[in-house]
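Let's start with one chain on its own, the form predicted alone, as structure tokens.
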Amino acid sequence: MPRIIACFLLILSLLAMLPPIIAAQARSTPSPNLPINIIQDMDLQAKFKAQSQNDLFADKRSQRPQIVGTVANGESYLDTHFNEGVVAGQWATTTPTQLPLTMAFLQRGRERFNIYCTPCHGYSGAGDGTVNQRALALVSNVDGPVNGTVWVAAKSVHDATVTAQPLGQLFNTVTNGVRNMAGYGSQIPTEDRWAIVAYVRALQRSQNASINDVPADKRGGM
């Protein structure tokens, strides 16, 4: 081969490792400039960085701050008693300190109780709520068609089952939902789920209440 062709051939092998070489160092090299995007997919829009100033908001920061009672993605909160009814890994067997057991609290739970567990469970807790009831009644006519609806009883809070359960777990059924049993954690505070564990636990107590249960000074005439 003529040594002319044998330079030419070398400096066009040469020339092709140039694009390479160059885009390695480019992506390994970090730069000040923006990159050059023919698709921009959001990557320049419009930003506020931080510790910058924004005069949409009072205090002029960008940086707004977290919404009270924010949790990291994964992190309990520190007072599993009152956020969690768990207490050193078992379930709580008392409400919060800061949750005294009043008349009052009592008649919050009754209140949010009658609004949000009444349709299913029942005034008396029972199990025999309207919705129950109708649904009882669709899923069991036999005379006409139930157009593939599936109903899963709800139950009673007297059951056994249930009585037993520690005021903890109660509170875990309200906020997290129980088999077919949504969780209302997301519609109702917490304050007010312990009122309802409150309130439901004095229905249960009031079906196998006993004399010797009242105060004597409370007690009516025998």
Given for the second form:
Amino acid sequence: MPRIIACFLLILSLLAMLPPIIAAQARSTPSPNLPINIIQDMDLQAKFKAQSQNDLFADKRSQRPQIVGTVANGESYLDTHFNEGVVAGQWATTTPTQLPLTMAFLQRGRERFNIYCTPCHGYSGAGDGTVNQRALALVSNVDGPVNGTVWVAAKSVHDATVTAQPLGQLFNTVTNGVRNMAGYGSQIPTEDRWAIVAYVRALQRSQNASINDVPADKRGGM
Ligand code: HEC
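Starting from the form predicted alone, produce the coordinates for the form predicted in complex with heme C.
Zooming out: every chain and molecule, the one shown earlier first.
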């Protein structure tokens, strides 16, 4: 090959490397300029980003607090007893007054408890549900944790630390979960969560009942 052609090819191949080098450099170096944006769509428009400063308002916040007297569109959460199990900053000790404690209410609670809670807590609430039994069987197959996993058993609702809890705290556990237990606020409607809590109380009482808890006409031969 004549030397001049070899030189020409060499220069050509060196030049061919320039565009990718420039592109790589442009991609890896931050620039204050906006990228070339041929199809704009709605990419660029005047807006205030969350948490950014806005000199229009005295407190310079872009995010505006709710205007006093704003009415909730949909569910209202002003009733903290019903929605959070909290009365005057303390855990509620009663069920909300709009949910009368009838036998039908407790039976609804039993039905919902049996659906949502028994897999882990068992039908009596003692923490011996099938999920728990299966997990214990798996964990005890080998010495120590399986795959780096440890099993936190569902707590018995008859544990002294749980029986001592006010209803509102139980309601909060069902709604938001506790430590390793997930919350059911998004799956179980509020009224049903209260029904479950009322039924848990009934379960707790069933394990610590005295003869005085049994109506006189139901005491059999005693
Ligand atoms: C997927 C398994 C699972 C389900 C389903 C489940 N729990 Fe739990 N629950 C747990 C575990 C695990 C703990 C203990 C959490 C810990 O100690 O980290 C627990 C703890 C609790 C406690 C004790 C809270 C405390 O303060 O110590 C209560 C009360 C309770 N659950 C009630 C319920 C009720 C009511 C339901 C049904 C709505 C339910 N759980 C459904 C796994 C479950």
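Take the two forms, find the largest set of C-alpha atoms that superpose within 1.5 Å, and that set is the rigid core. Positions refer to the first chain, counted from 1. Small disclaimer: the values here were computed from a predicted structure and weren't measured.
K.L.:
How about residue 180 - superposed on the rigid core, does its CA move between these two forms by 2 Å or more?
P.N.:
Comparing forms between these two forms, the residue 180 CA shifts below 2 Å.
K.L.:
Does residue 158 show a Cα shift reaching 2 Å between these two forms after rigid-core superposition?
P.N.:
For residue 158, whose C-alpha is compared between these two forms after core superposition, the shift is less than 2 Å.
K.L.:
Superpose the two forms on their rigid core, then report whether the C-alpha of residue 25 is displaced by 2 angstroms or more between these two forms.
P.N.:
Moves: yes, 2 Å or greater.
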